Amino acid sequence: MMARTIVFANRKGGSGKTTTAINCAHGLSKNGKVLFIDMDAQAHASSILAPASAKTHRSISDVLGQNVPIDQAIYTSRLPNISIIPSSRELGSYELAAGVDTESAVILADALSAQFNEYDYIIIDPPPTLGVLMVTSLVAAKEVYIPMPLHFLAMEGLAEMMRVIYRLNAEANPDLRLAGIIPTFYNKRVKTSKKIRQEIEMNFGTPILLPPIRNNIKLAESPAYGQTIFVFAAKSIGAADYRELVKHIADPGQVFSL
């Protein structure tokens, strides 16, 4: 069967996104084998997955703006399952460099193609702008999920990376569909999130939204010691929810209500 490409997507930050497509990554993988692409300059998922041998190596800047081929950026993660296309510092260089077209996007979509055999999923963590990574990661892409806090600010984002999703589904990626909605740093006690809750689903449905991920604090401090909520606190909510979490994206046929 053919990888299932998925990238988690938001052009706020501050939404949970690294940390939720991490996190997500280590749960498929006890599902099958995963390839983690690095689209993010900052490279937070670099620090906690790579090798330290891909930090003299090949990453994806290398792939996307010299025509490497994308075999040869690809490394075995800290964790079992997981490989990892690495960021870098380039990264930054080549996006201002390179012009947001869908012509110059295909580039990750055609190098894809040869790894859609060699693993079960492919997730991509791009920048939270919508400049050429994260048109590049969308159009590489079949589903987005986006992680957002429940509150108004947030809806802006929201509307605005649908525009895109529907802009690029129609002009370079016909197979591009919104997965799911990841409520992030979730407290049912705000009455906001209620209301947030509450337009989402009257403009999307009540399937569009995902199990949430609850405020909390071993989530925040995971990062720092280059960890995923798993392998630092395995018995605490954060690795709780996002356990109940990849259970959802592994069999999307699932129903959840918040």
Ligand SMILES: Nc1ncnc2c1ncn2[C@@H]1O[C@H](COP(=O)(O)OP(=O)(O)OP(=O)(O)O)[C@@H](O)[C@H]1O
Second form
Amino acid sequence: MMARTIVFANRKGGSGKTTTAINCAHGLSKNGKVLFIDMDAQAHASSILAPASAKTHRSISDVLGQNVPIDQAIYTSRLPNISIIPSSRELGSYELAAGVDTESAVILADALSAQFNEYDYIIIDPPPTLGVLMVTSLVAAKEVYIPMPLHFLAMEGLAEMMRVIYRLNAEANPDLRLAGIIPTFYNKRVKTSKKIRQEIEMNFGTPILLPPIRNNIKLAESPAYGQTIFVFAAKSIGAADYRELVKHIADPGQVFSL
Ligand SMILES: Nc1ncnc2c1ncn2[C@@H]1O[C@H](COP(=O)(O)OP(=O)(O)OP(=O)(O)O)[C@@H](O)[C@H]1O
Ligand SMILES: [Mg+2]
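The form predicted together with this ligand is what I need now, so please give it after the form predicted on its own.
Starting with the chain above, the whole complex follows.
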């Protein structure tokens, strides 16, 4: 086994990163072992995946602070085949204290390398702030997927993410690459969506767009029940869209056209 390390990142808040990370983790876990890393102090992903019974004592902060070996911060999640390193409130102070330097950014990458043989997928959910936690996530990963609503302003966020990827390619992580753009909150009747799609296709010249995730009320409701879309509403449009996306992530060779 050689884990694929995947991060769902976007500089823009509320773009569907966590929803996509959790549901893709669940989808991919049907065919492989997943390690989920919650890098966001808001701990939304932890609240859905965290173990139901035993309270977790260790968190990603302990790994970043090098307080414990990484395997002591890995817990069995509520879902079969998924393990999790939970987030904690202290992450916020780590972000402030560490500053953005590559020295602290490689800690997670180093720690994870010992886990590559244990998992098929390592999935990282970073916060939207372009600080040390996002950079650490990008240094630890090889594949970046960018979930983004196809709104007019979203292009700026995409350009900024591309600059960060190129910078990290030169400085700390030559293997990092944009693996795909995932249209989220998608509504094909919104005319700007089509223009932005065309703009993205022109800029990248390759089939970089993945199957879209439509706006779906069940996706908005599921977190309140602490469930992934496949548990909460397996027959919903949201579940169908994530099922399709997971197929493409599991087999990146496939070409997709909107
Ligand atoms: N396709 C969708 N349709 C409807 N609601 C959605 C969809 N995707 C996500 N949501 C809801 O939108 C909100 C923001 O989504 P999410 O938390 O995944 O974004 P995020 O990018 O992780 O946010 P943050 O930047 O705060 O980490 C959540 O309440 C989520 O339930
Ligand atoms: Mg999030």
